[in-house]
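First, one chain by itself: the form predicted alone, in structure tokens.
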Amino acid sequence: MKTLGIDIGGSAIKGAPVDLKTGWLLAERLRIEIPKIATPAATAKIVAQIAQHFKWHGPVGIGFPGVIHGSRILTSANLHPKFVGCDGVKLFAAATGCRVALTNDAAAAALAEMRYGAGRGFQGKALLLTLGTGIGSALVFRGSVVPCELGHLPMRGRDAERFVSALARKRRGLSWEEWGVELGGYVRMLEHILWPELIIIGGGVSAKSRRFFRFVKPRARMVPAKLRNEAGIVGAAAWAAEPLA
């Protein structure tokens, strides 16, 4: 089956058709910068000329930054406000003309990476953090993936993401070891609270690993996601394809 993915994230919006038997993109993905304060109509308009590139028809699939409960979008933190109560799936379908599933975008990446990627065959319990322009979260035990917003946590008075988010790091000018070294007191505070036994870390910065991943130093194993920046489409994709999505 092959089934469009979208993945919303705070600076930028990616989409390329997947094959689910597989989790490979079908053609090259498209990324198309967001506007800075994009409402949700414009964003869908973003969306919509997504499927029209890949003259999409099928099912669409589409990760959100945000809680996500049936079609209703809950938060936006890191985009525009008026998302906030907003029914996302009757937004998405009446501007891409197609079936659309949503779901957050690191409950995809998490159902990606345990499915096709670095969780593939894992049974135990098992956490992924999406480092970007925030930081998205979702715990997987046994194939069963729950959306978590555990960027929020509070440290230092503020959400966790405004301190260690990949974002966060360039904004702060933190050097890759000054800015693991936060981040490691970040992931041991989850992990008291979660004990996960495998820490899987996505986003783009999960290509530069080797550069901060020495200082973590968590007590789980920790790995970067296998299908790295793609993992959000390829969810999207999947969850399009589930029998309650």
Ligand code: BGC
The other form holds:
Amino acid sequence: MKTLGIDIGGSAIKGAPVDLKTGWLLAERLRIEIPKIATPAATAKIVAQIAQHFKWHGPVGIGFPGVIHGSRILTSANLHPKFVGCDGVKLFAAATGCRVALTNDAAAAALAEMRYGAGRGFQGKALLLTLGTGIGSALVFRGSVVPCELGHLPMRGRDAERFVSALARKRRGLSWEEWGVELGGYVRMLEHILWPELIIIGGGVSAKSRRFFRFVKPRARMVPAKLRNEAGIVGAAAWAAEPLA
Ligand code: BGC
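And the form predicted in complex with this ligand, for comparison with the form predicted alone?
Let's see the whole complex now, leading with the same chain.
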């Protein structure tokens, strides 16, 4: 089975058709930068452009960086505030003319990593963190993915993602070591309440794990995402084929 996976991020929207048996992209992914003012209508236009590029008419899975309840988008921390309260499934289905399944972007990445990547075959409690514009999070236990919002835990009076996301490292001009140490403090706080056995780090920085992993010092085994930055696309595609989607 093949579905189209689309990952809506803070800076770009990426998509590709995915073979759900293997988790491999069936074509080179298309990446389109998000305009400065990405209203729901402008974002839906880009999503439609991606579907058209692949001449797609089948099911589409979309990962969105916010809380999703059913077909509704409840939060939009790093995208346009007009997304809040919007029926995302309706919006993207109308734009693409395809059947759409919507989920949180980090939950999508977790689904992909557990099925095809770093968590494959793992049945215990895993925590996936994606470090990008914000911090995405999901807990997984025996294959069930639970989307979380751990990037918004308070740290020094603000959301933790303002200090320890990949974007925050650049914005604050931190070295890999300084950032890794701070990330370590955050990860240990999460471990204190969640006690994962495995931590998977995703997002673009997962490719640079050698530069900062040694400073994090978690209790659990920590590994970089195997599907790297493509986990969001692959997981969104897999979500479109879930029976309840
Ligand atoms: C959002 C999450 C999202 C994460 C990564 C956060 O700001 O609230 O829903 O998963 O960013 O994109």
